[in-house]
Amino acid sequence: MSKYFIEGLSEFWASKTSKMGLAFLLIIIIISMYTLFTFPLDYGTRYWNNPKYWADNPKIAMPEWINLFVGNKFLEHNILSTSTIQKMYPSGAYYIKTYEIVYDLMADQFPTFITLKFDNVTFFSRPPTIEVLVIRPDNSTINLYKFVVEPPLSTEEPPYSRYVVEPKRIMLSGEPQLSLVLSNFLLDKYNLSIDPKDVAEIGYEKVIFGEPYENGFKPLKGKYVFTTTLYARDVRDQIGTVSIVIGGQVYGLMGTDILGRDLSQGLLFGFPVALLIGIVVSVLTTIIGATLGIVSGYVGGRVDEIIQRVCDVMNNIPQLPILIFLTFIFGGKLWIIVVILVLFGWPSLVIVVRSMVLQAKSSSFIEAAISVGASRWRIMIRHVFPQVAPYILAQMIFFTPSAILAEAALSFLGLGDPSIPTWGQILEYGFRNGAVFLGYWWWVVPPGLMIVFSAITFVFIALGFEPVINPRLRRWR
C-alpha cells in the first residue's frame, strides 16, 4: 500500500469532522439496508400512492411521542381485531356466533371516527346477517350496525366468500341510519330529545363514547365491548377477522398526511433514494468529469480546444431553469432526473482537473515516462490521474450533496417522479396542503431536515478530505 495514501488515511481520520461524517454515512446506510430489505421496490405504486392502503388511518395526526410533552394526552389511533369466537349456539334455524372486541378508553377526547371491517365471511347455503352492537362502561347498550352478506351468484358454488380481496368497511360516521338509533338512545337513556339530524351535527362519536354534560358532552371513560354477531343458516358460516378502527389523534413515529399516509415509512423510503441518486449522479459526473479534463489537459490541441469550448457552452446554461425544463418535458421518472443532473454536472469538474494535469505535465517524471517510450493513455493512468486523484475523490463527494439537493429542489417544485416518495415530494405534498399555514409542523419539519442531514453528512466527508488534498492545511504535529 502506498505511502502517500496511508498519510493520507491517517490525516483524514485524525479530523473530527470526517468521523462525524463517517458516522452518519453508516446511520444513512444502514437505514437504507433496512428499507431495501423490508419495503418491496414497488412500494410507491402499490401502497404509498394507494388510497385504499391508508383508508384505516387517521388523517393529519400527529405523532404519538408527542404525548410524552403535553399534559392533556391526545387520543392514539387504534386498530383493533378478532377472528376468535367467543360463543356459538343455535337458535331456532340459526346458528349464532359472536366475537368480541374491547377497548378501554382513557383519553380526555373523543374518537375522531369509527370504522367497521369484515374480511374474509365464509357461508354455504343463505347469506349470513351481521349485527355490531357496543356496550358502553355505563352498562349500555347501542346497535351500531347491521347488513346482510351479499347473496351468491348462479355460477359460484359453495363455499362463497365475500370480503376476501377488499374487507368491507362501514365507515359509522357516515351511516345516516344510525343517527335515529343514537337519537332514541339519548331519549331512553338520559331523556334528552335531540333530533336525528342535529345528532350528525353532534358527531356520532361524542353519543356513543361520551355521556350528556352542561351544554355538551363529555368523555365516558372505560371499558367499551363492541359485539359482532353473526346469524348463520350453516354450523360452518364465519368471520375471517373483525376489526374495529377507533380514530385517534396521533398516530405512529412520525405521524399521518392529508390522506393518513404514515409520514414514516415515506422518510424511510427517502433514504435509500437519495442515496441511490447522490452516489450514481456523484460518480458518474466524476468519472466523466475527471477523464475529459486529463485528456484535456494532457493531449493538448484540438482535441482540449473542443473540450473546453463545449464546457464554456454548458456552464453558462442555467442549470435549474434546464433541469425543470427538461423533465417538464421527458417526465419526472427518476432515471431521467440522474442522466440530467450528469449532463450538467461535469463541465466544472474538467476546467480544474485541466489546470492542475497542465501543471503536473511538466514535472521530471512525467517526462522520463516519455523518454523511455510510455503511450499517453499509460502515462494518463499511471502517472497523471494519481496526481489529481485526491482532489477527484473529494469533488466527488462534493456532488453528492448537490444532487440529492437538486433532486429534493425538483421534488418540491413538482416534477419528482411520482412512482417514488421522496423527501423532497413529501415536502411539496405538504406545502401544496398549506401544511405550513396550518401548523402541520410533524408533516414538513422532518423531510427538510432529512435532506439536511445527509447533505451535511457528505460535507462533512469533504471537509476531512481538505488537509489531504491541500498539505497547508495540515496540522503540525
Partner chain sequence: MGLKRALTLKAASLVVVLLFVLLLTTIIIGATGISDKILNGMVQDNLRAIRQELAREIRNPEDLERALEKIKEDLIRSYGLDKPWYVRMPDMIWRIVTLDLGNSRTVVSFSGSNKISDIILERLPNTVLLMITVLIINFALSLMIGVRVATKPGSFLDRLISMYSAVSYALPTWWLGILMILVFAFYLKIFPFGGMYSTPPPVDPLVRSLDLVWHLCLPVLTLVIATSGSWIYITRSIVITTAQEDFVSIARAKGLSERIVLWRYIIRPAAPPILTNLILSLAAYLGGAILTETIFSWPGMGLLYFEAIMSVDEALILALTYMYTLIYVIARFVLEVLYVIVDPRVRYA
Contents of the next structure:
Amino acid sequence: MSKYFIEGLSEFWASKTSKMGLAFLLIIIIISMYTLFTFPLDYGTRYWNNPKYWADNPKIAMPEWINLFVGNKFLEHNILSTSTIQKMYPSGAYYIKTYEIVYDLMADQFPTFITLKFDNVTFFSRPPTIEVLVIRPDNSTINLYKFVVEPPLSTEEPPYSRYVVEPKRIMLSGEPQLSLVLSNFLLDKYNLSIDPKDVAEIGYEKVIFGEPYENGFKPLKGKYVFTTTLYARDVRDQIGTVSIVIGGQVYGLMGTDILGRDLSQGLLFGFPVALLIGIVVSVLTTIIGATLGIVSGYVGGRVDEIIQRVCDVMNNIPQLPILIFLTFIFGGKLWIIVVILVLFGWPSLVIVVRSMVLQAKSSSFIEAAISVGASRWRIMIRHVFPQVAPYILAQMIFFTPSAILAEAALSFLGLGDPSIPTWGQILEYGFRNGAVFLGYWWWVVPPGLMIVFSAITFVFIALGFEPVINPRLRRWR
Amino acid sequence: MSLLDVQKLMLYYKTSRGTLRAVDGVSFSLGKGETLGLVGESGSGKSSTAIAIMRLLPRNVELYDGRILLNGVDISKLSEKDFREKIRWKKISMVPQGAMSSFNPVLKIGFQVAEPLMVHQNMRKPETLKKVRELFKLVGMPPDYVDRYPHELSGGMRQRAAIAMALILNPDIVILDEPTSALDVSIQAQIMNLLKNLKKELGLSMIFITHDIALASDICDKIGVMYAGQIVELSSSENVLLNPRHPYTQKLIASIPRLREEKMPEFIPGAPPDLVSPPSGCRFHPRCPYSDGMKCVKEEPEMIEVEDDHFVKCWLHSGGSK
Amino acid sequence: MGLKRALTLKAASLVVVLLFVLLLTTIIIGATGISDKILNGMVQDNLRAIRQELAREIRNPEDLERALEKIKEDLIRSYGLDKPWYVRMPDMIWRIVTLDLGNSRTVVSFSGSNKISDIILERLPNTVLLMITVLIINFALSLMIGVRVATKPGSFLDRLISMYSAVSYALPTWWLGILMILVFAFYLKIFPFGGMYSTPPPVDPLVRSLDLVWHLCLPVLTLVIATSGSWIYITRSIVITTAQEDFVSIARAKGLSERIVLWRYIIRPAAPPILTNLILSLAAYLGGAILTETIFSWPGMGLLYFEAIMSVDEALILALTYMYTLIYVIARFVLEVLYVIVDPRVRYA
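Which structure goes with the form predicted together with the partner chain, now that we have seen the form predicted on its own?
Full assembly next; the chain just shown is listed first.
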C-alpha cells in the first residue's frame, strides 16, 4: 500500500496540471500569509466598512496601470501634505503663519475633486481663522476657502485642540460660496460672464485648473501653489498638517469602488478568507463524510441502513435554495456559513467512501486479518483506512473549490458576512451599484478572476490526483 | 484447397511505449468442417489474431499485413465496404469472449440475434424472429427467450444465444474466443457439448481460441500453440497433446492439473514477454530450459515440419546442434 | 409490475425529501420565532381589510374597536398564534404546501397582487422556460460534441474539452453572466442588459416572441457555457467506455454499418448513464439558474429570491425554498421515469 501510494505520488508529480495547481496554491498561500501579517484581523469592520477611512480616495477610479494602455493619460490621484510653516510674521493683532503646497498638473485632465484637510489645529486664546488660496501657473490668484476654527467650550482649558481624531475636511466641490468667487474670477481674468449657478454646473475643478477654450475649458498645465494662511491670536497657535487631495481618475493597482475603497486591499483580504473557507469546509466535510462512510461500509447492518437513508435524503435536496434559506435565517456570520456548507456537504462523500470500503472489505487481505482475529477497530484503522485514504484525500481537494464557490455565491446574493470582505461581497456591492451596466469592469472582473483562480487551483490539484486514485487511468497515459 | 488460409498475418499496435507486436507473422490453414484451436497464455496474440481475421481493427493500429485467403480469395484486399457486406458474419462470424458483455443491454436478445438477417438479407422482423426461435431450439434455448433482455438470461443461456447469433447467417467459419472461460464448470461442459453437436450436425468450421489446452484438445482437430504473437507449434490435436515438440508446448501440457496422477502440475517459470520489446532470437528463450544462450538468443528459428503435418518453430528441431 | 414498484419507490423517496425540507424549514422558522412574525403579519393584513369593511357599517369608533378586537382574537386563534409553534406546525406545513403564505411585504406581482402564491405562479413559467431551453441545448451539445470527441480520444479537441470542463467547474455561472453583460451588452451592444422584453414590450405577437428570444440569448448562453463543459466531458467519457464494450465489436463483426453501430450500440446503451449524470447535475444546475436570473434580471423565481433577500421578506423566502425543492423533486421524478424508459435493466429488476 505505501509503495503504491508513493508510486502514485510520483505520478502526481509527473502530471503538468498538478504542478501548476501546486504552484498556484503556493501563490495563494504566500499572498494569504502576507495579508494576514500586514492587515489587522478586524480589517473588515475597522477599515473596509468604514467610509470615513476612504474619504480621501477618488470614487470609482480605474486602476493606475490603465495609463499604460491609453494615449490620453488619466490623472493620477494625489494627496499632498505639509506641516512646515513657510512664513511667520506678526501683523497687527495677528500672528500670520503660512503653509505652502505645490501641485504640478501634468496630465491633460482635470482633477475630479479637490478636498482640503486640516489635522491637529491648536490654539491658545481666540479661535484662529484659516484661509486657503491658490496661485496658478499664470500667476492669477483665487481665494478658495476661509473659515474660523470652532471656538472653545466653557469647560475647555487651553491649549484647545481641534481635528485630532478626525481631520477637518472641506470638499471644495460642495461649497456654494466658491461658485461666486469663481464667477468673479472668470469675469476679472478672462472677461467671461458666467452665472455662479452655471459655474457649479461646469465644475469648480475646471475653472480652478483650467482656462477657457473654445466652448469649454481646457486644463492649464503647470505649477499650482496652494497657500494656507493661519491668522492666529497667539504665537503658539498652529496647524498640525495641511493636506490637499487632488482627486484623480485612476487609483492604485486595482482602482476604487463607489465608496472610494481601494479594491486591491479588499481583493488581497479575500485570499486568506477564501483559503480559510475552502480548507475548513473541505476538511470538516471530509472528516465527517469519511468517518461515516467507513463506519457505514464497515459496520453494515442497521447503522449502515440509517446512514444510507439519511444520505439519500440529504443528497437529494437542492443545495442552493436550502443554503440561501439557512444563511438568511441564521444570519451572515462566516462561521455559520461554514457550518451550513459542511452540514450539506458530507453526504455525497459518505456514499463514495462506503463503496470503496465495501470493496476493500471484500479483499482477501482484510478477510485474512479478520480470520486471524484482529479487532474491528484495528482492522478499520490499520487496514481499511490506509486503502481508502488516497481517495479521501482526493475527494477533500475536490471539495475545496465547491466550498469557495458556494460562499462566493451566497455572498453575491447578499448573504455574506459583512464584517469580513470577500470577493463575492465586492462583486455583490459592484453589481448592486450598477457596475456591470456602467462598465466599471475593474470593480467586477478582478474579484471573479480571483474566485476562478483559487477554485481552479484546487481543481488542478485534484485532476493531478486522478491517476493516483485511478490506476487504470495511470496505465493508459 | 483449404477453406481458410492465413499467411504471415501481422497486427501491430501503436502505444505510448512503442510498437506492440500483437500478431507477428501467423500462418495456418483451416479445412472445411475442421476445428482449429489457438492456444496460449493471455497476451500471446490469440484474440488479436481473431480481430485481425475479422478486420475489427482498433484505432491505434500501426501495421496490418498478411494474406487471408477464404476459398482461395484474398479477403484482406477487399474494400472496407465489401468486407463488411460480404464477409462479416456472412462468411465469418464470432462468439465473443465475455458472455456477459456480448449483448447490448438495452436491446432484446431476439432482435440482436436476428439483426444480421435484417441488415444482410433485408428480411422483415417477424420472419427473422421465427428463424431465431428455431435456432434457439437448436442451441437448447427456450424459443420465447427472444423477447428477453440480456440481463434476464443466465451466463450459460447468454452464451447459447451468442452461439445462435453466430450461426444465424450460416457462416463458413465461426471464431470462438474463449467461449466458456466466463462460465461455471458445469455450464462450460454443456456449452462444449453443444459446440461438439453443432460441429457434427452442421459440419461447422471453427477457430477455437482458448488458454486451456486440455479444453482445446476436447473439440479441436488441429491445435496451434501461440507464444508472443507467433504460432510456435501447429499440428493435429493428438500430436500436440501427446507428442509436443516445442519446449513451451511441453511446459503448457505439464501445467495441466490431472486427476489420478501423483505428479503436481508444473508452472512455467518467468513472465510472458513484453510485446513492445520482445526477446531477440527465439522469443521463448528467456524462459526455455533448453536455451543454448547462443543461437536461440540471436536468431529467430523458422517454422519447420518435424514430421508429417507437425510444424515447430524451435532451434532444437531446426538442425541446430544440441 | 416491477416497473410500477421501481417508480413508486423513487416517488416515495422524493416525497421524503420534500417532507424533510418542509420539516426542516418549518422547525427553523418556528424555533426562531419567524413563523410568529409571518403569521402576525397575516393577521394584520386581514385586520386592515376587515377594518375598512367594518368602518362602513359601524359608525361608532368605540364599537368598531371592540368589534375589531374580537375579530383579532378570532384571527389569532384561527392562525394558531395562541399556541406554541410546534403545536401549529402541521398547519404551517399545510399552509406552505398550498402556498397560502399570505402576502409579500415588498414584492408585487405583475398584475398587482401581493399574494405570494400569485407572485410565484406568475414567475414560475419564466424560470421553467429558461431552464428547459438550456437543458435542451446542453443535451444536444453534449451529444453532438461529446460523441464526436469520443471517436478521437487524445485529440486536440478532446484535450480542449477536458480543459474546458475543468475550468468550467471553477467558473461561477453568475460571474460569467457579469462578464457576458460587460462584453455583449455594454461594449458590443448586441444583446440587452437583461429582462425578458424590451420596454415597452412589442405588441405584435411575432415581434414579441423575437424580442423574447433576443432577451433569452445572453442568460442561456451564460448557463450553457458554464454547464455544458462537464456535460460534454461526461458524455464523452461514457461514450468512450461504451465504445470499448464487447457488444460494440460484435455489432461491427455482424457487418452493421458504422451509423447503426454508433446510434444503436454506442449512444443508445450510453443513454442511461448519461441520464444518471443529468440527474446528479440537476441540483447544481438549479443553483446556477437562480443566480443567472439575478444577474440578468430575468423575472423568474431566482430573481425573486434576490429581491426577497434584499427586502428581508421571510415568508417569500420560505415559499421559494419550498417551490425550488418542489421543482427539483418533480424534475427528478420526470428524469427517473425517463431513466426507466431507456434502461430495461431497471424495468425488470
